[in-house]
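Just the one chain here, the form predicted on its own, laid out as C-alpha cells.
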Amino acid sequence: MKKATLLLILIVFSIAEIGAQNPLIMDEFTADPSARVFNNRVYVYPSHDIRLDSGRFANWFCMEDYHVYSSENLTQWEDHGVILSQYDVPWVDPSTYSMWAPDCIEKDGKYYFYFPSTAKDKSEGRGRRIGVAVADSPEGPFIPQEKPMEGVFGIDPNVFIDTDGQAYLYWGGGETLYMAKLKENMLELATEPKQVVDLPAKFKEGPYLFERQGKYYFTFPHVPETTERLVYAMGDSPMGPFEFKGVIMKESPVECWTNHHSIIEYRDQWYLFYHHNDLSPDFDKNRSIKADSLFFNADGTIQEVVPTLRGVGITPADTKIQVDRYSESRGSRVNYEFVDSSDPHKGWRIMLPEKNNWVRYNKVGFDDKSFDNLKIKAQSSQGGQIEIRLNGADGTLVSEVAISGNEGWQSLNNGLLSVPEGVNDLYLVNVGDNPVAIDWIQFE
C-alpha cells in the first residue's frame, strides 16, 4: 500500500460501525489486542495481520500498519482507520512488515502509542526496536518520533502508570522479559532495563501489567511445549518481585501457535482481550481479536477463562444477532460451520439438526423499543420450523417461523406474538422434524 493511500485513510475518518460478538472484528485480521479505557469508552489497539504470498516473509507474521477500534457497549465496534503505518515512521525498515504488538496509554492529555519494528540503522544493534508515536486523542493522528527508544531492544511493549504517576515499560520476547521505569516525558528510560525473574522457563513474550486492590499482576504468553498459553504472576510492586501463580487461558485446542492479550476493568467488570485464528483455521498467522469476561477468586487469584464465540456485552435487538455465537446448546449434534468456506469473514451459521435442539443467545437488549417484526436468515432443504422464545426453551413464545424446503438461504419476515422488553436471553428451538440452519436474526 502506498504512502499517499495511507495518508488518505488517515484523513478520511471511518465511521462504519462493526457489529460483532467474537471475533470482535470481522472484516480484517487483527491480533495482539491492547485494550484501554479512555473517556469512558473502550479502545483496542491491535496489530493488523496480512499475508504475503511471495518474498522472504511469505506465509509468516506480517504487519504493516495499525488501526484503532472503540466501543461503548463492547458489542458494536467503530473502526477509526489506520493510525500509523510502517511507511510513515522515519526509522522503520518498511520491507520487514514487523509492526507487531503495540500498546497505548494516556498521560496529561497526551496519548503515547508504543510499537515494535525493525530499524533501518543497525549501528546500535540488530533486532527489533521499540518506538513511540504521540497524539492529542485516542483516535490519533499519531506522530512518530524520529528515532526508536534508546536502549530498548525487543518486542511487545506494555506501559503501566501507577497511582503515584510513575510510568513503567515492560517488553521482551524469547526467554527473557524486561522492565524499567520511564522518564516524565514517556519517551526515555529512567532506569536500566531489569530482567523479570522467577518466571517459567522457555519462550515468553507479550507482557502486560495491571493493578487490582493493591496487587500487581504480571501477565504474559508462555510456551510450555509448542503452543502459547496465557499465564500470570503477582507482586506488591510494579517492579516485582513476582510470584508465579498459574494459567489465565490454556493453549488453543487447534494449536493456534500464539496468543496475546490485555486485561481491563470497565464498568465494574473485568475483561480479557486476546486473539485466535477463528477466521483463518488453516493459517494461524492471520488472527482475530476476541474478548471474554474475567473473574477473580476471593484470594485475588484469577479464574481460568474459557474462550467463547459469544463474547461479551449486551447485543442490541435491532442489530443482526449472530446466533451462531450461542451461549449454550442442547443436542449432541448442534454445531456451527462457515456460511461460505471460501470467505470466512462472512462468519458462521448454526446447525439445529434434530427436533427439540436449541441454542441460547444471552443478553439481548430491547431498550423498551416497540418491535413488531422479526427478520431471520435461515435454510432448510426439506422445510423446517423454529420457535423464538425468551429466557428458556419453554419460555415466552416470541415468534414461530416456518422455513420452506429450499437449498438456498431465505431471508424471512415474521410477526411477533409477544414484544420483549429489557434484557433477555433468546432461545432458538427446532420444533420440526428436519434440520435447520440459521445465520442471524434481527428485530425491527
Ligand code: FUB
Given for the second form:
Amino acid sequence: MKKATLLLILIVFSIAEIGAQNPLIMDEFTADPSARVFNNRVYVYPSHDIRLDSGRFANWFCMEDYHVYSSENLTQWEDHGVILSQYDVPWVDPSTYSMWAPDCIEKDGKYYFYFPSTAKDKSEGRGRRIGVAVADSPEGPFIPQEKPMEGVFGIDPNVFIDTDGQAYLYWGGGETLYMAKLKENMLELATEPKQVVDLPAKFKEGPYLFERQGKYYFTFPHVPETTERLVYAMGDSPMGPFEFKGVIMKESPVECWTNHHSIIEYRDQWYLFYHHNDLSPDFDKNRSIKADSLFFNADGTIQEVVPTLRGVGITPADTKIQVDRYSESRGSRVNYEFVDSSDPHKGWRIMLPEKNNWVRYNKVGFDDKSFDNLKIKAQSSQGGQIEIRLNGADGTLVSEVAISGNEGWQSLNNGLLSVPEGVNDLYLVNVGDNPVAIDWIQFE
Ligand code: FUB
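What's the form predicted in complex with the named molecule like, now that we've got the form predicted on its own?
Following is the full complex, with the preceding chain placed first.
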C-alpha cells in the first residue's frame, strides 16, 4: 500500500475515534476553549494541560503548546496537531509552561492567534505578557511575532471585531478585566487599556465578548466564594458601559476550581464551550473541554446552562455511541464509572443494576443507511438481558441482546428487529434480573 494511502486511512480512523460527547476530547487534557466559526466549520483553540512529575509546575497549571481541533457536526473532532509551542516563540521563557488561555480571530484572510505567556525579558515590566502569532489558515502554521504586545500585561486574551471592522482586545489581570481598541494591524493597541467597571467584586478572568441583535455581551468567569462560575453583563457598545445580568453556568459540580468559556452561534444554534476536570477528578489543573446548547430569553438575557454528559450534535449511528454520556436515566442506582480507573482517557461505562433501569441517549443519526447489525460492548457477571428501543423505554424495539454470565467484557453482535431511520433517541433498558454494564454500542 502506498504511504499516502496508509496515512489517509490512519487520519480517517483517528478522526472517527476522537471525542463525540462531553468531554469533547478524550486523548488529551484540554481547557479554556475558544470556539470560532471559520469557513462554516467550528474550530476550538484550547489550552493544552499537561502534568509534570516534578518541579515547580508539577501541581500547578502547566502548558507548553497549543493544538487546534475542528468539527463540522460537533460530534467528531479532528485534531490538527500542535499549532504553536513555547519553544518556538522568541520572547517566551520556556521554563514557565505558561501558555495559558488563547483566542483566535480572522481578519482579511489572516488568522491572528493571541496567547499569554511569561517573557524572558522583564525590562518592560513584570507579569504575564500577551503575544500574537499569525497564519493564513485556521489550522496554522502560526508564526509568532518577535515580541509580546506592547503595553499589555495579563492573561486570557479575547478579541472581538465589530461590524464596522474595529477590533477590540479584552484580557484579565487578577481582580480586574481590561479592554482596548486594536490597530488595523491587529498586533498593537490603538488605545490605552481601560478597566471594565461595574462588575462584581472578587476574582475575575477569561473575558469573552460577543454581539447578538445589537447587544454586546461581556461574559467572564467570577469567583464569588471558592470556585469559578460563568457570568455576564450587557451593554450597547463593545467598550461598555456594561450592566451586570447574572449567571450563565453555576460553579462546577465536580469542584473544578476554574471554568473558562466561549460562546458561538453555529447553524442557527448558540453554544457554550467550557471546561471541567471530568478526566482528572483528583487534580483540577488537568481539564477537559465540553459544549452545551445555550438559549436566550425574549429580552435578550441568557438562560442558565446546566452541564450535560451528552453534550451537543447528532451522533452518527455508525460510530461508537458512548451511552455512558446519557441524556436521562431511570433507576436510583443507575450510574457511570471509569472503564479503567488507571486510565481515565479510556472513558466510562454505564451501570444498569436492576430490572427496568434505563438510559436515554438522545439524537443518534441513522441517515438513510441500511444497518443490519448492532455491536455492543457489555459485561454481566451473572448474565443479563438488554433491549434497545427508539424514542421511549417502550418504543419500537430495535434489538434484544443477551449477555452471558462472565466477569470479562464481551463484544456482541446482534441482528436488528427494526431498522431506524433519521434521528432518534435511543433507550437501553435492562430487562433481565441481573446488573449489566455497557461501554458503547455501534450500528453496522
Ligand atoms: O488555564 C489557565 C488558567 O486557568 C486560564 O488562563 C484561566 O482562565 C483559567 O481557566
